[in-house]
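Encoded as structure tokens, the following chain is the form predicted alone, with no partner shown.
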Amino acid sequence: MKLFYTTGTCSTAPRILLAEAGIACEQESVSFKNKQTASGADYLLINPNGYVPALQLDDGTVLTEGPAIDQYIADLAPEKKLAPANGTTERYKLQSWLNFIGTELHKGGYSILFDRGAADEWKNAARAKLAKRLAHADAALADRPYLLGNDFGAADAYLYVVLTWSEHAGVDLSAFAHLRAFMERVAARPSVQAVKAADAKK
């Protein structure tokens, strides 16, 4: 397998999950500016949408969209409990969280704040919406270390990565004690430390 990623983006989540699962996977960075991979390949031929992540399987199949890739990786190592078994109620809870993070936080909130063409009124509306959505996630973590309970999983990796954008996006997390504790908890995991160390070498 080969994972295509860009440092600092949502493609960091599958990298964390690969480390959690102990799965060896080639990883190649992609330039946002010229849509080329580190080896000089045209990334648009790999993922016509042009964004990361993309996961190329050994048979040549290419998976796109972070939540799908996160679940695929989790299912490769069921013993790590990164995702509940398919068909269970808990699995649908995982998918609910992945969709919530992807639509309500990532695309519906933070992405707008990074859009240089977005009007200030749009950004102010996005921050107001984010405050409500972050409060929901904060409340969910009030009585548990991770979104689905005691086990770190795919949704936690995604949520953590999105929340790391807060400072650069001007999103204040000071009112969300449970989210801040979650961030510290996840940041201390060896998998996250390994990905950070790898990025620091570049």
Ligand SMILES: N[C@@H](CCC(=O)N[C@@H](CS)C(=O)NCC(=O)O)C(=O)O
Contents of the next structure:
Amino acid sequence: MKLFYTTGTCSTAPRILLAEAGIACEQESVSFKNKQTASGADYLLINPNGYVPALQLDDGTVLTEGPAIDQYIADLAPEKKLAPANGTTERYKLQSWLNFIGTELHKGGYSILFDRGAADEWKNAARAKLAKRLAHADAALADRPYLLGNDFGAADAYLYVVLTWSEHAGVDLSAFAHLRAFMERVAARPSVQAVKAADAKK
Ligand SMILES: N[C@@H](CCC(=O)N[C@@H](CS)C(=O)NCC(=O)O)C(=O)O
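After the form predicted alone, can we look at the form predicted together with this ligand?
Next comes the full complex, this chain leading.
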């Protein structure tokens, strides 16, 4: 199994989950500039959409889309409780959060703020909408350490990674005390420390 990733992007979430799960998995970085992998392969042949993450399974199947990859990794180590069991209401709650983070926060919010071609008007609208969506996530964390309760899981890894972009994107988290506490909690996890240490070596 091999994970294709780019440092600092949403593909950090599956890397955190691999570390949480204790799964040794080859990881190869991808350059956004030329869509080449570190070993010189054409990444567009692996994921024609050109974005990370992608997870190549041992049988050659390539899984794309972060939320699917995050759940696949979580399901490889059910004892780590990174995702509730398939078919349970809790699992659908996880999928709700993954979809919320992917569409409302990541692509519908932060991605617009990073888009050099986006007009200021559009960015301001995205920022205003993002504040409402962040308030929703903040409220959800008022009485629990992680989105689904006491267990850190796939949605938490994704939320954490997206929120790390806040400063660079000009998103102010100061009004969201629960999100800020969540960020500190997740940043202290050995899995996150391990991914940071691996990136620092490069
Ligand atoms: N729908 C995809 C979006 C992934 C995505 O936006 N990846 C970004 C990094 S966070 C990327 O690779 N951008 C480069 C590009 O789109 O060419 C998913 O959920 O996996």
